[in-house]
Structures are given as C-alpha cells and as structure tokens.
Partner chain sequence: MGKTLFDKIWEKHVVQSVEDGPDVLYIDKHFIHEVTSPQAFAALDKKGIKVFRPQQVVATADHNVPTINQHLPISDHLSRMQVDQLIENCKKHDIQLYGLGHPYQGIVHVIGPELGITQPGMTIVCGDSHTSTHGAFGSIAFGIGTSEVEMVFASQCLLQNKPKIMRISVEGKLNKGVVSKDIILYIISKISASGATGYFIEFAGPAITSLSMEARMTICNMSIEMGARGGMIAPDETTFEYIKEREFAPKEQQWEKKIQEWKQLFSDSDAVFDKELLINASEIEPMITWGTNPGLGISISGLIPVAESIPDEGERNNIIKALHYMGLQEGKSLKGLAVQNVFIGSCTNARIEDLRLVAGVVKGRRKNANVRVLIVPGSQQVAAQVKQEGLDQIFWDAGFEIRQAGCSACLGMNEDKIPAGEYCISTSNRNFEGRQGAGARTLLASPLTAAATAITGVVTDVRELLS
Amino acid sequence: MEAINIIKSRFVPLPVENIDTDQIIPARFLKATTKEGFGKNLFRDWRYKGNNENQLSQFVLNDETYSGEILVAGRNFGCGSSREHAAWAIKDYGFKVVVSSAFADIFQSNALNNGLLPVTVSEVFLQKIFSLSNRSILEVNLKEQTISISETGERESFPISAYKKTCMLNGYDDVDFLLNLRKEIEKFENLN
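Now supply the structure block for this chain alone, in the form predicted alone.
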C-alpha cells in the first residue's frame, strides 16, 4: 500500500446522502478477484447512459472542471452490502481520501484496509466544503488528524484508530505491520 501523510488536492463534490456500495460499484462488475480495473466502473450507472460508454454530462465525474484525489460525499456513505470492491473502485479511480459526515462501519473498515482514508467531519464542516468553488483546495493531514480548507484556513479534526493511522502513515497492510514487528516477535520468542 502507498503511505499517506498529507494529501493536498482539489476535490470532487458528490452531495448525495446514503450512497450505497451498489451505487459505488454495481454488482454486475464484481467478477474479478484482483483490485485493478474497478475504477472505470465507479458510479457506473450514474456516469453512463445504459450499457454503453455514453457519458452523462451532468454527473460530476464526467465534468472536466472537477478533479482531485479527494472525494467529498453526503452523509452515510458506503451503506448497503459489505463488498470490499467499493473501496477498490474508489481507490483505483484515483481517490486517496473520501470525506463525509458519516460512513457505514463496514465500508470504513474496508477503506482503511485498502489504503483509502475515510475522513469523518461534522455536518456543518461538510456543508462548508460543498459551498466551495471547484478550484478550492483541501488539505488532509493524517499525522495531525486534521482537514483544512486552504482558502479560509478553517479546519477540523477527524478520528482514526491509532493502529490504522500507523498502518496508513507507513503504507502497511495488516501483514506488513506484523512483518515490521518481526525482530520484536523473535526477541520475545527467544525469551522462552
């Protein structure tokens, strides 16, 4: 996994509440077992007309004026089924951070396990972000656990478990974390 410390980027606003995992990546695209290639079908039914490649111009991911490594979404993001593919699709598309005022627990766990940082903010701060222009920059500082709006300097803290914070700062998955402790584990085993 890629280490994350500070992400400073424009953002893509998606002010829709209760976005479920089937909207993020429809079930018909879950046939692969590797993480690559899911980004092209991120929000597929919202991005394209029918089963063809005709983009729906009114959807934000099809609007060239929006770009960035941060997706900002409405409350209760990632609800629905527990498919890990939703985090894979968002990450494969190019997002490193998802900001919302609430995440479904399983989606949040899947995101953290796959190097995608879910940042939970207050509803008030979320609405401030949605009111910004498409040129605005957000800065997510994982070490400090803060998200700030570059234009105004406003910022808010966000929660994350100490373990997952350590993993994300170092680019570790769960196995990498254990391998990093190999010397300490061997030292402990040699005590007995």
Contents of the next structure:
Amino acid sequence: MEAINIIKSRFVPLPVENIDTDQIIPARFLKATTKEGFGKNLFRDWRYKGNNENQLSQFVLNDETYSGEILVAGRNFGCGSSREHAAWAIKDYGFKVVVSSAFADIFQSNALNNGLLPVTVSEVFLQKIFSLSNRSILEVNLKEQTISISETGERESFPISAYKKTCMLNGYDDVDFLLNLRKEIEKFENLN
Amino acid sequence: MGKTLFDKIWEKHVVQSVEDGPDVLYIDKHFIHEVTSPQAFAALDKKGIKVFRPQQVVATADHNVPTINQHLPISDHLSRMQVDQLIENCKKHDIQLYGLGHPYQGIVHVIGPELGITQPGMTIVCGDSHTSTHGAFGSIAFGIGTSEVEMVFASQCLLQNKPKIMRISVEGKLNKGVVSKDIILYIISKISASGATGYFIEFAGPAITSLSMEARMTICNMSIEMGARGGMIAPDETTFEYIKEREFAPKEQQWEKKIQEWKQLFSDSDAVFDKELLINASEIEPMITWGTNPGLGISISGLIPVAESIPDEGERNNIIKALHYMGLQEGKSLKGLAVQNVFIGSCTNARIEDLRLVAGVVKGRRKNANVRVLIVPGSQQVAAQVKQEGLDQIFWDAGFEIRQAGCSACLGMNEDKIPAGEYCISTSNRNFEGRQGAGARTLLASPLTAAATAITGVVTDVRELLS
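Switch over from the form predicted alone to the form predicted in complex with its partner chain, please.
What follows is the entire complex, opening with the chain shown before.
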C-alpha cells in the first residue's frame, strides 16, 4: 500500500448525502477480475447519459473548473454494497482523500485498506467547504490529524485509529501483519 | 455486569488485541462468490501463499450468473471469465464450490443457512454486505471488502474494532398482512439509512421471537440498510429446530454438545447496550419505499412526505432529488401507481416461505397484462421445493416467469434488468438509483405486497385481496 501523509490540493465538491456504492460504481462494471481501470466508470450514471459517452455537463467531474486530489461529499458517503471496487474507482480516478461528515462502516474500512484516506469532519465544517470557491485549497495532514482551509486558516481535527494511522503513514498492509501471527492463530485454534 | 449476546461471541473469538488498536478476530466461516473474491486470490498468488484454512471457506456463483439456461456456457464473455476464475481459484486452493449446475448452488446467504453451515455462536464473513443475514442464527456475521477477504484467506482472521451494540425490541403482535419485511422497512424508515452506523444490532422482543427462521433472516439481512455492520437474534428452539438434520448440521453426540453451548447464547438480563430502541408491532402496516434509499419508506396507506415540511436541509434535498428520480409527487399516496415490473427474489425474500406467501395471494388469479413478473428462487434447493409443492404451477398459471437461482434483478449485474423509467415493485433490499438497471425505479416491499401488485398492476394494499 502507498504511504500517505500530507495532501494539499484543490477539491471536487459533491454536496449529496447518502451516496451509495452503486452510484460510485454500478454493478455492471464489477465483472473485472483485477483492481485497475475502475476510475473511468466512477459515478458512471451521473457522469454520462445512457450507454454512449455523452457527458452530462452539469456533473462536477465533467466541469473542468474543478480539480484536485480531494473529493468532498455529503454525509453517509459509501453506504450500501461492500464492493471494494468503489474505493478502487475513487483511487484510480486520482483522488487520495475523501472528506465527509459521516462514512458508512464498510466503505471506510475499504478506503483505509487501499491508502485512500477518509476524513470525517463536522457538518458545519463540511458546509463551510461546500461554500468555498473552486480555486480554494485544502490541506490534509494525517500525522497531525487535521484538515485546514488554506485561504482562511480554519482547521479541524479528524479521528482515525492509532493502528490505521500507522498503517497509512507507512504504507503497511494488514495482510502482512496477520501473516506474521499465523503461529498464534494456530495456537488459538488448538485451544478452542 | 452482564454480557450481551454479541460480547459473548466476540470475546470467544479474539486471538489477541493490538495495543491501542483493533482485535484480531478469528473467523469460523468464510463464504465467497465470484465478484468480490478474484482480486483477493490474485493477491495471494502474488505473495505466493495458499489459503490458510480452505475447509472453512465455502463458495458459490450467484451475483453474476444468468437465471436462464444455466446448463449452457454463459454467453456474456466477462461474466463467464469471472465465474470460470472462481472455479479455477477454488480448485487451486481446495475450496468447496457449489457452482452453476450443482444442486446446492444459490444466493450465498440462502445456501449457508439451508445447508446448516450457518450456526449459532459463529463468526461469519463474506465479501457481501448482506452477510448480516446469518446473524438470524445468533452469530456475528458481517460483510467485508475484498482486502479483508484476502486477510481471511491468509490468516482466517480479521483486524476489527469492536462496534457499539444497539438493541431493537419489537413488542406486541403483528397485524394481518404484515410480515417480517414490513418490520424491517418500518424500523429503517424510523431511524434512517444511516441511523445505525457504527453499531451492531440485536433484535429482540416477542414480535421477533415469534418469527420463523426465514422471517428472521429477512430482518437481519436488511440491518446493513440502516448502516449497521450486522444484526443478530439470540438462538432458541426455533433456531435449533431449523438447523437440526440439515446437511452440515452437527450430528448425534456432537449435536447434543452444541445445543448445550448454543443455549448459553443470549444477552444477560443486566447487560447494558449502547443504545436501545423500542418498537410496537401494532403500529406497523404493510410498508413500501418511494425514494432512493431504504430509509425512505411509508406505510401502504401513508403519504409521501412533503419536502418543505422537513427541517433539515440535507434531508430535504435528498427528498427532492429522490422524488425527481422516481417521478413521484410529494404528499401523494403510492396506492394505485401503475407498475410495469414485479421482482420476487434476492437474499432478502427468495426463500420457500416467501414464495409460499406469494403463492397464497396469487393462487387462482392471473397477473395484470401490463406487468412483467419475475420469480427468482434463492437457491436450487428452493427451486426444487417450489416444484415439489406445486407452487410452480400456480406461478405459471398466474403468468409469472420462474427463473433459476441467482441474485438477478436485485443488483442488475446480469441480463435481468428493469428498463429505464419503469417502476418495479421488488422484494429485494435496495432502491438506490440505477440499482436494478440504469434509470430503473424501485419500490421495496414484502412478498405479499409484491404479489398483490402483480395481480392488480398497480401498487396495492394486500389486505384488500386477503379479505
């Protein structure tokens, strides 16, 4: 997993609540057997009309005045299906951070397991970000656990488990951690 | 202080705790399917390791399989590749696969319980959010992502933080025409699609314990739709009776031993929950959703809310957006709305009891000419039972199409899709935009309500047909 610490970037706002993983990546694109290439179908049915490649110009990903490595979305982001393809699609598109006032549990785990940082802010701070201009810069500092608005200096801290923070900062992977525990796991099995 | 049912099972499965971090949780059963496992197998191959405990993994093909002509090669190239990949991976890692053509094939959350693999006190995971279904047996069961599938493959464990626990007690008796699907749609409408995020739910109370196992599964299945990691119900005689003598149920002496263990699985009377919710069953009517998340539901005789009356701006915007997508008007009733499709299937409501409920309504009747009705049994075994009981004849006579087992139009991954702009009354679990096909408009309801609507062609209160 890629290590992550400070991300300073413009952001893409999606002020919609309860964005489910079927919107992030519809099921018909889950037939692949690799993790790559899902970014082109990120928010497919909000980005394009029908089965052709006609862009819906009002959707933010099709608006060239918005860019950046930070996606900012309404509360309860990533609800629904456990498909990790949602996290892969967001990452593959080029985002490194997702900001919301609440994340669905499974999405949050999936994001963390892929080096995509979920940043939970207060509803007030979220609305503040939505009111910023498209040229504004956000700075996310994982080590300090803070997110700040460059032009105003407003800042908020965000929660993350100490264990996951270490993993993200160093690019560690839970699988390696668990593989090293195989002996203890065998011991546990023998006792139960 | 007493312990909750959840605590008792969790504590028995903690291998060790990471300092200031998660627990290493041992997983008893791991179900896999074709869509969320290939990348996990590929990651193992890349690391050059084998599945640690293949005998604790059970596989089936369900999400991406056709529901007609399952004996023929899958015509969609990508789908065929994905299903073939599962066959190859299972062979390579010595995993039991109930693939297409096998008499045990079916939706993963239908076959686990019906084969007796799902048992009380277990920890169960699957790369699918509706794994919560298995909690109906008094197990800790939850959906995971593909990275976590890889972790369980590698170590039979997961790193998990213990969630908070909420108890939802449903008191009283259910009204006529009201079934377990209505209970869960009612609860979600009360606490919203995110009201249980961060929690695991224990369902309790007489209206829950009086339900059959299949009805309990419907309730636990949809726990995820209010944001909960999972739902569970303490095992009792109904549970034991269901499991007894199923294919992989414990036998003879082992059975007696297990029963004694399972009888200890309940929340102590002085156990403390992080949150408690009390529901009165008598308030519940047949439910139906009108919006684009499962929390946007009303009783069949109720009215769609008026956006202006919602104080919270975010919630108000959700409602406006949902009404626009669904082509519905605020303040109106759904009764009488013409629907073009009825889907009876999914891990929520495609078990034999669900299909018996449907048959009870449609027997001797014929579907409305403007409606297409798809019945997709949850498993090959359910399909066989349908035939044995002669329900298939009732469905064919009613003009319904009976398909072969799979997830089908619940998620619109195979060819079974609802056309854009059309309404579908569905016994499945999600009414998200495009869930059943791009532009499809889903109304979630019980098998009874779906059956009644199939007959009339318009959203119908089943109680009018029952009386």
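As the structure is a computational prediction, the values presented were derived from the model and not from experiment. Residue numbers count along the first chain shown, from 1. Take the two forms, find the largest set of C-alpha atoms that superpose within 1.5 Å, and that set is the rigid core.
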query	finding
Post core alignment: Asn18 C-alpha displaced by 2 Å or more between these two forms	no
